[in-house]
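Given next, in structure tokens, is a single chain: the form predicted alone.
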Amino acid sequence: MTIAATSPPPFKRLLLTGAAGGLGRELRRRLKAYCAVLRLSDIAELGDAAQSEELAPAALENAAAVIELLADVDAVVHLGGVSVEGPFQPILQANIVGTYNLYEAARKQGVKRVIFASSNHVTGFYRQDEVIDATMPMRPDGHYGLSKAFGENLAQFYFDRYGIETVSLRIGSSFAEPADRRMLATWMSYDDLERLVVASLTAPVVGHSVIYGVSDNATTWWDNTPARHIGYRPQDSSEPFRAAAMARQPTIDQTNPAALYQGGGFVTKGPYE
């Protein structure tokens, strides 16, 4: 369910990149109460344009389409990407190379504000009987994660030089429920994810902020207190889906690294070659 916005909208234009993907797909419904036009980009197929919506395809490893994109855009909620672990030139092209373009692209046209889409695996060799927060070391499980954790120093570079306001999202594990007992932890719902977007942009004042993507969650390996003046409250929890997902994972191997690390599956993928 779409929480209220305030009327009239506070954005003309917002640019939402990765519009095709899990979360673009959810965040496409829901940021429409926020703006007068929404520009949606993706190298996947994005349907139709609806009623307020602009449709924008840009391969993110272009940096002249990649200007063109943030034209007359206010704030930049950015998804896109490659979203999993994998070989390295993949993620390089479009995680590395891709947001380097979308700084400079936001540089150059003026535009004063990013969401960052990192994610919970710039910290996933982090252990799960450990609770961080965004000031500690970053330890990534992988070339994902090293993307992320690029893309996290890029934005605090453009914000200490060129003033560009950043929140980067450690995004934990957003689904419509928790698929296993990792994600009891991990997991933020959609509600929770529209409530932290919306608050990423309309915080008055965030410099380079970085948070944890995760809903008010019993079991937590991430403490936010670090980042609570963007004012993100989450309102679910996963606890309503423990039974469920114990059933399905009644016991864990101790002996895996991926029930030792918070990165979990992520830490044992590769070498790709």
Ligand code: 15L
Given for the second form:
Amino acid sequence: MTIAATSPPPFKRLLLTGAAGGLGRELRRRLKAYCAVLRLSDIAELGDAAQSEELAPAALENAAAVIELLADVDAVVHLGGVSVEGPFQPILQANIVGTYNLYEAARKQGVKRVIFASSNHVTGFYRQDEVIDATMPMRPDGHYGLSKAFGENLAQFYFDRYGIETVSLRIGSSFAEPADRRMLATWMSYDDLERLVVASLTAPVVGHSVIYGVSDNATTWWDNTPARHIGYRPQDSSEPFRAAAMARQPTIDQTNPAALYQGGGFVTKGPYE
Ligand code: 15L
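Right, the form predicted alone is done, so what does the form predicted in complex with D-galactaro-1,5-lactone look like?
First the chain shown before, then all remaining chains and molecules of the complex.
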């Protein structure tokens, strides 16, 4: 979607949670073009509010604070929470309790659409020689993947029961460039991230849709055909980075589960006690 300089932004107020994180910082500057006011939330330092920004720090575990956070919001881009694999308790609080609080707040405040940062780790235990789509059974690769699987189920329930729409984005590896061989398949550029979030916010009807967040890479494990209705058309590719990634990692150890499964290093983390 292209916004002409003179057209009014499509949203009055958008909420971005996790705004101080890696992807949050990228979307903070990019989402401003699509709303009159961008409300930013995180538990980490957000800096100063620029023009048309509102700072609203809140812990996702705090149900009352989250209800306030969603007041007068048209839609939520929910990146907040723990974003890596680790011990269960912090993930339980931020990702499971926190996402429940977010959907309850959406219900109470009448917010009708959520863009949920899910993760490829919901299906991390599929192998790298399989091409899957989002209709296939979940195979989470750890506590983090399990929490995102819960989030997707929560999204489905809140759509079925209350009509709150969600696009669950199973984000691959969204970084400035792919760091290793795995990321040649999982990489999504920041420009494609913006395209995906904007398509998810503006697609007229989404119900609960699930889509892998990935660029148009030559090597791919994820078929987004079931989510073509969202209108996401990635324009970048990991291919220009292939030679550098191969040079950094000339061989792979096929006996290492991290090299065999789509979730990479996440599949061998833990146990934690
Ligand atoms: C994720 O879900 C993480 O948030 C990110 O830090 C990366 O590790 C990414 O997955 C990945 O799979 O590369």
